[in-house]
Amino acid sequence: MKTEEERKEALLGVLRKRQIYNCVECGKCSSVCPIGQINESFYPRIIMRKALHENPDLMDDGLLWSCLNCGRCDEICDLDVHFYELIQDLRAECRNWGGYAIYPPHNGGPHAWMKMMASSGINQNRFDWINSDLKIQTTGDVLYFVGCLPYYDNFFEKLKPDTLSIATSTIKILNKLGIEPAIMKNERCCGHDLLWGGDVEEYQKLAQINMEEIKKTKAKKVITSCAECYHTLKTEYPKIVGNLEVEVVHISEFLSENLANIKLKKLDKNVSFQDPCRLGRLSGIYDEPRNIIKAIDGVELHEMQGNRASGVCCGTSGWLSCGTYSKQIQTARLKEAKATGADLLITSCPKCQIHFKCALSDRKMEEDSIIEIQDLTTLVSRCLT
């Protein structure tokens, strides 16, 4: 356990790193915080004030675990204060000195399998879901980083998320473009949830193992179909392992660049699009998914009022919190999508799909919030000729 003086020094280091002393308590961040709109005890400004007063008790405050890390506050801040990254660092410090830590929902299942994968000695069966229609390699210029997609369908069986179809659809699309992607036999979870939950040590193990496995494939380009895998590999891994020596792209980027090389059949559908936080605000990818949607003849895109940088997240992040506040955010977002006239909500992150389908499983869900959910890759796969 750290001494009181060591705690204060650690907290000061975090505050300087994330430029918290720039904060003038204008309240703009609090005005757009999804959690703050429904939980008056949580506002970024409240956390900021506690931090600015160098209060070590902040580490024992459960409010640290209420933040969705959606980045909406950073988007509106004029003074370059990085609040959601502050939360990430405070959670890590909290774990370092044995402060309060939330027990993840779903009995901690997803976090448990991530930690299991951080062990270098495990032997996985990562090819079990790949059927004979999917053409893959074990080495090659293009690597498909699958992530945890094969696990979600089993773990959330009652919700029927169908996340594995995202993986199979991605390979089908790549095959259609003449690419047989490499798949890693010993791929691990990217570690996104452990990182944002403050478990930096286990996250770093996953990063190191994955980069070693990626090098074995001789890949020059890594494609992901998960927004969180994309952000973690592209932005977070270099902080740990240095230069990746590979290009990391999201499937929406890759497909948008190759639309001229693929034929899509007509589909009469009114759709709306959910901007994933890690793909949109944290990575700046907004146009590419929309380019793909608009390229499908007959599909009409109806934007929600909150879209692109002002889009509202899916209500939870990193399997760290899931309760009434999350459900309210999800229900409001589904209602907003339905109100556009869309009958299909397109996502580009498997977590968005799972969280929205979880909300839709509530028997008390009102008709004005009920809408079909589908991932962008499965939509494109559905339209392949």
Second form
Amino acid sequence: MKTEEERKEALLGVLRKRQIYNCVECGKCSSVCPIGQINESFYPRIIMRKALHENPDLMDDGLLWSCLNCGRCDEICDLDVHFYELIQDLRAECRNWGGYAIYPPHNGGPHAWMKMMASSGINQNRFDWINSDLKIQTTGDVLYFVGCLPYYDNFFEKLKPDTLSIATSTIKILNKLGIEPAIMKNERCCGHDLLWGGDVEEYQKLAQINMEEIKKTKAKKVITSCAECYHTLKTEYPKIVGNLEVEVVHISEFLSENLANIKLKKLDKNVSFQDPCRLGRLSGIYDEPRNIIKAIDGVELHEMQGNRASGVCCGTSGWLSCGTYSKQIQTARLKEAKATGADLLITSCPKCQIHFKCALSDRKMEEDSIIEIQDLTTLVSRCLT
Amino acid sequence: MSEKIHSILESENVILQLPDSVPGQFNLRRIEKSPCQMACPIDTPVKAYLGLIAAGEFEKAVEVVKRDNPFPGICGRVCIHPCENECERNYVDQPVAICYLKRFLADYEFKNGRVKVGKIDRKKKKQIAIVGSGPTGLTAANDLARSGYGVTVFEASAEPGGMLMHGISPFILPKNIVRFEIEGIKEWGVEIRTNVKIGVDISLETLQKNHHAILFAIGAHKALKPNIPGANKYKGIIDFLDFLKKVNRGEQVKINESIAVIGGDRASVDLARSAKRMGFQNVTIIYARSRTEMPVPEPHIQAAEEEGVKIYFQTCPVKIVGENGTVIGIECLKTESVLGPYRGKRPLPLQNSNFMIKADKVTSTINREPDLSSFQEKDHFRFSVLNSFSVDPYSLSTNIKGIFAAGDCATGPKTTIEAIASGRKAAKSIASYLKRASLKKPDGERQPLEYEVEIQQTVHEEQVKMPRLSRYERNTLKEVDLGFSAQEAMEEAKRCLKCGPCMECDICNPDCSKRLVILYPQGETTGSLLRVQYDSFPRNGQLMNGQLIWERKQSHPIEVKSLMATMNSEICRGCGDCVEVCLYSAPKLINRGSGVYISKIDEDLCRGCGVCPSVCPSSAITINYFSDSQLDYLSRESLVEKKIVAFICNWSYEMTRDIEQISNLNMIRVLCSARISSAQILKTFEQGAKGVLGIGCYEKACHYSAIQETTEHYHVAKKVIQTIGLEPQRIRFERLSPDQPHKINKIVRSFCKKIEDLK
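Moving on from the form predicted alone, please list the structure of the form predicted in complex with its partner chain.
Starting with the chain above, the whole complex follows.
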């Protein structure tokens, strides 16, 4: 336990770093916050007020862990106050004196394996899912960064999220484009969840190890199929390791550039698209996945009311909080997707897929929100000739 | 269910024990009891069996009742139930029908076969003679036989049971119930010899020669005539015990037109109702006080009135009037209640309010005394002024060494439950006497306190009505009260307000020798130790073992909760996973409106096994005293030195005593192995463990039968660590039966060896 002064000092450090004094408490952030719409005790504006009053209680506030870091507030703020980044720093400070998410979902299991990866001496068995149809190599110009997909399929066995199909589809697509991607046997978790969970030290270890591993493959381009990996590698890694010397692209970016080189067969489907926060608002990639969907003959894209920058988060982020509010966000989002007339919801983040599938596995789910979920890569690989 | 209790720490230092090295976890000796238990002369844990009935665990409830009372069926029918008078529910609507619920349990046992409770202690050579087989004698015989002594009961009449057999009418207490419960006592090895009168068939000397201790529990079977003019003058004044004896034996009673019963206790009402059934036309009861003061439950008064018994309240008899040598009536005075000089009300006769009650027969149930005619002067017994044995009030020993007296013959006429209590007390001091322990009252014995209960707003809910024979069917000796059905009993038991923090139900740990959560203080059978929330105590951050004397000066409020799952409704997603895994249907999905569901846990049904928190995706459920953070702390602390963690189920843990020498192994005790989720196992590895071993029970031996989930948790964790590059052999889950100490030894050793080899 630190003294009151030390806590205040730490808080002030964060506040100065994030320039929150721009805030005029207009409350626009609260008006769009997806959690604030349901949970009456969580409003970004209230947290901002506590911050402006330099109230050290903020550090112990359990609500700190409710934020989804979805960036809706950032999008609407005219005054350049980055609320979700403030939350990130406050969580890191909170961790410094032993605080933690009060109710980490899944009993904190995902964080456990992520932290286990932060040691350098491990030798993973990540290739179980690779079959002879997939052409891969250990070094090469193009690297495919798989992410935690092999772990999700094991840990959420009961839920059957089938996230590994994202990896196999991605490799199939790349093979079709004539690329044999390199994949790393000892790739680590990108550290996204630890970073947003305030475990900065462990995150930095993961980032260092990953960069070393990437260097070993002599890759010039890193392709990710996960929106969170993409954002973390592209935007967060340079903050600690400096210039990456590799280009990071999301599979949707890469594919939309190469659409001319790939032939897709017809598929009659009405689909809708869920913008992952890390790909959309945090990285500004809106058009590429839509271009790909539109390129498939017969597939009709029905936009939900909240799309692109006003898209709603899938309800949970970083395995830090999940509860009745998350569930309500998910249900509303699924209902919205179904109401467009679509029978398939496309996303390009495995986490969105897991969270929506979890909501769909509930016993009391109503008929008007039951819709199939698929990743963009899976959809494309279905249409490969 | 949880409340802050300061008063525990108020009077003296309290001993806190730190069980099984759970850091910051304390056991606290409970000196408080619920009001019903305080009121009970034999200290029955009422709340415990009510809770079990509410949960539908009838057999376990019978066990709880029979731990303290060999006569649940009898008490459930005739007890004056002081517990109900003290019941906190009185301040809301009506008390919980504790007595009827006990009777329900006895009926359950009667129908479904005897429930055996506990076992006989080590056999001892000493022999004890008990004279009299009433409730006192048989309770003492039961207790002493269970402690391992040889017990012989001598009964003067043809059938054992004393007042239970002869003094209570069969429509209130059917004799097959009495026989059934006496059979139960015989099963402990008690020998009952009937038709033997001490002083006539066997002399006291012979008895003393052949036995190491003697208990007189001969009751008070001599009814006294009313102490008013005319009582000895006329014919027609009858002995009420004789009358009841005849009724009970099915003998013919001489019928007259009318009978007047003087007195207002249960025996009076009982006698009047019997007389009505025997064929008396006019039956009256004369009682000097008011209806509310009558020590008879209101349903019995009502039943008597329904059956045509006329009760004169506030009436006192002054003279028995006769003609030609036989009784024709009683002259009475009206009375009024006035406050007595000391406390309470007393009846004051009103001048000039004389009136006559006509009666051919008169009987009084007011007084009876022991029949001491068979004792002679050479026996040197000292008797009291009440014509009963003069005994030491604490030890119940008479003036002759080795001879004790209990029950009505020592205390004067009392109720059944007091007779049972007296028998228990006598058994205790006889055991001390035979062990040559002191019979004096120990100094500084702490008296239990009553919970200070605050009643919160409670829903008004009337007692469940006892089904009875209709008025028109009551001309035979068939039992009037028909008893609750299982449904009714559960409904009634749910009315209990559960005063105090702990349910004392013991379902979390039914075997006395393996208590983890609720412990009994030494030498007591009903006091329990509770677990105390650790954050109310100052901590020094170290693992502490042994005892800690808590000083009053440092008293902090202590939060006491029962060991069960609690749901955070803010976090619950309402997915229904907990509903699916719980075998006791404790969690239920509740619609909060607009399609939002949350799960709610029924406190009465939850057993705290911990399978629901281990499957909850949003970590909304936690187990009191077995929270995830506590488990984290336990494994983290132990992993500083030891590298293998074994999560061992509560019921197997006892067997691990001889394997604690393995230096690299730390054993963490959990209630059920299903409490450990796959994430918990992964976290243990993340903290630096080299291996995790889980030990649970076979499906048939499992106390919670959460078999499938446990296997899945270990399977998932295995797959994850395999992906990360660790050997799957580092996780193992084994099942065994808690009576296989060799097997557990073998499993643990082979697992530790395997982990050593893998390094």
